[in-house]
Structures are given as C-alpha cells and as structure tokens.
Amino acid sequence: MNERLYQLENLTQIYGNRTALDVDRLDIEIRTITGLIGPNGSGKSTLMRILAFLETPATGRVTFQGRPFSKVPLDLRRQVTMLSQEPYLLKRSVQANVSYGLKLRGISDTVHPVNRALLKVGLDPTRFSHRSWRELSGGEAQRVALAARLVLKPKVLLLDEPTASVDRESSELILHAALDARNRWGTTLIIISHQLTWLRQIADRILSMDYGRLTQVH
C-alpha cells in the first residue's frame, strides 16, 4: 500500500455566507493520479488550491505528510505546485520565467535544468530561451509556465483544467509531461479536466464534485 500524502477530514471553505467545500473525508497516496471532474463552481478548484497551500481552509483537518496543514515547512510546501487555466507569467524571458524557482532555491546554475524542462512540454531552447512572455502563443506560454513547475521536480503536481484553452499540440504535451514526471519522479498528479476519456485511461481514481461535496468516486 502506499505512503498516504494528504489526509482530509471534516473540511469545510466558506466565502462570505456560502460553503464552496464541504468533505468530511479524503486521502491521497503518494506516487498516484487523482483526477476531479464536476461542473463550474462544484469546489474543485477550492480543493486545490488548499491542497496547494494557497488558501487556509475555515474548518477542519489537513495533513501533509503527517503534519498539520499549519506546521508544514516552506520547504516541503515548495514541493507542491499548481498549474492554473490561465497561465501566469512573468514579464521576463522565457529562460528567467523557468529559472526562477530554481533561484529562489539558491541554485545558480540553472541553464541546464531549464533547458530540459524546455525540451519537456516541446519547446526548443535554441529558440524559446531568450523570448519574451509577449512573444509566446497561449499554448506556449502554457508550456512554459509547466516547465516552471517540472524544472523542481515537484512532489506534488496539481493540473487545474491545464489544456482547457490551449491548442491540441500543447494539450498533448502538456499531458505527457506530466506523466512523464509521475513516472520518473514519482509525482503524484491531482488533475482537474473535462477530459474524462482521458483521465479514465490514466487516474488510479476519479472523484466527482458537486456542491462543494465529494458525490461520486469512480
């Protein structure tokens, strides 16, 4: 059996007077894919973001790793990282936007890695390195926004509808990336997408969202 990553109970987020999430109980493995599908406003995307740390839940319990959500250390949080919908980039080069992780990390040599991570989601370096954000297409500003995210090899990868507005080329290797860290790394997925046929050909489990609530685990 594996390693259980994150547990959950009795989680609840509320925004002024409306409960977003509402789950008594969830458990992640490490090293497994998780997928979540649900309509528009079902929570998912409020479980993510607790799961990424980004958001503080109102009540309830979450442990990484067997710590308290509060006491888990800036730098296994750094472990865990999110790729949104809607890229967000900085106004920088496509080298500066995939090295900063890694700088912030205290590592300096970072031509390398981010090379990698490049030729990862397709891009190639001799030609992508020196763009700048404003030079790219949205499903390569996609891209590169996963390589940020792939160059720190991350013990938690969460996917929120990555390839909903992106071109077919970028969805595919978007996708195959991030296997590709699940299966060289050990990288445990949690992916939110419509895909379902998709999703159903890769995730050890798919749990279904509505109202805030877990409905349905297929």
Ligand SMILES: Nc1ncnc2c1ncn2[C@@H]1O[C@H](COP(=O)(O)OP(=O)(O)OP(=O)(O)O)[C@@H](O)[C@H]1O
Given for the second form:
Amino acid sequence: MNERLYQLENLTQIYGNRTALDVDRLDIEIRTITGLIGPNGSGKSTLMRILAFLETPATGRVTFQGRPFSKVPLDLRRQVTMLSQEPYLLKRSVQANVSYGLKLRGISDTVHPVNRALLKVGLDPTRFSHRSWRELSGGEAQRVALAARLVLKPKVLLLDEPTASVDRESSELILHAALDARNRWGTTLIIISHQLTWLRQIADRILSMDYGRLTQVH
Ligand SMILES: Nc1ncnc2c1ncn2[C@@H]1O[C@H](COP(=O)(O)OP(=O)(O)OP(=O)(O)O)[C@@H](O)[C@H]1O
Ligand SMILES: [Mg+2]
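Can I have the other form now, the form predicted together with this ligand, not the form predicted on its own?
Next comes the full complex, this chain leading.
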C-alpha cells in the first residue's frame, strides 16, 4: 500500500493582495511521480517552493510524513531537494558544486559519488569535474545542478522545468535519471514541465494548475 508523503489542505499563498495559490486538497504518495503543468504565473513554482520548505504558506495545512509543516525537523527537510527554474551554481568547479551537499551532510569521500552522478546526467567526469562553473553551457550547468541533487539520493526530488534549456538527448537523460532515482532509492518526484509529451512518459499522474488552482489531467 502506498504511504502518504505530503498532505495539503486549504492551502493558500498570498503575495501583497494577490492570491498566487489556492489548493483545496493535494495528497502525494511516496515513490510516485507527479507532473505539474500550467500557464506562466499560475502558481506552479510557488507550490513547489512550499513543498521544498523554502516558503511558508499564508494559510492552510501541510503535513510531511505525518508532521505539521512547522514541526518538520531539519534532517527530514534535508531529504527534500529542489532544482529550481534558474539553477544556481557556486562560483567554483563542477566537482565542488556536486560534492557540496554531501560535505554539508558530513560525507568526505565524495569523488566516486560525484563521478557517478555526473555520468547519470551524461557528463563525462574526466572532462567536466575540474571545469569551472564559468566554462559550462546553459544546458551543462542545468545538468550539473541536477547531478548535485541526485548525488544526495534524495527521498523527494522537486524539479522545476528541468528540461527548459537542454536538448532532446539531455531530456532523455534527465527522464532516465529521474526514473532511476525512483527505482533505486524510492525517490518521490514532482516535476514541472511545459513539455507534456515528455511528462507523460515519466509521470504517474499529471496535475494542471490555473490561477493557483489544481485540476487533475490524468
Ligand atoms: N516572491 C514573490 N513575490 C510576489 N509575487 C510573486 C512571488 N513569486 C511569485 N509571485 C507571483 O505569483 C504568481 C505565481 O507565480 P509562480 O512563479 O508560482 O508561477 P509559475 O506557474 O511557476 O510560472 P512560470 O511558468 O512562469 O514559471 C505570479 O503571478 C507571480 O507574479
Ligand atoms: Mg515557475
């Protein structure tokens, strides 16, 4: 039986006097892949930032693994990792970027896990690990940022338009890396994408957002 990971009820987010998010109910089960589509400004990233604990909702109830939003301890929050729409890299080498999260978690032997993560996103470690962040194309930077998330073997991986600036081959790699994370580590994925065909290949269900409200597509 599936276990509930997130439970959202009557959730709103308000910026100034505008309601960006108004979700009656959303349950997300462990090990599932949820796709999220919707027009620009419909509230997709806002919802994702709340799921990543980066924003606190204005009203409503969120529980994560049965605990209320404000009472989720740091070690549980750290099981959730998000790749944002405009991924941020440290102004350092690829190796430093991908190993950063591991070091933060007290892991010092990072070379092999970093190499494996780079291979998963189609970047040859011998060519890329010592490159500076400056020497990467947009699509390569996106994949380095994804490798930096995959290396953590996260319980929850939130991807905000992971294929926006990558070519078709890299979109396939990202698709396989995401499925691999779910199969190996039981990672739960939520993926925002405008590429519905791509999303249908990977997601168990697709939700659509419009004016901050959710409807299920299939
Ligand atoms: N920090 C913020 N302060 C004020 N308004 C915000 C903030 N973040 C988002 N908004 C507004 O909230 C609404 C939802 O934004 P959000 O970024 O969630 O949309 P989105 O669905 O991710 O859009 P896109 O497809 O363009 O990424 C928009 O009207 C946006 O202008
Ligand atoms: Mg967005």
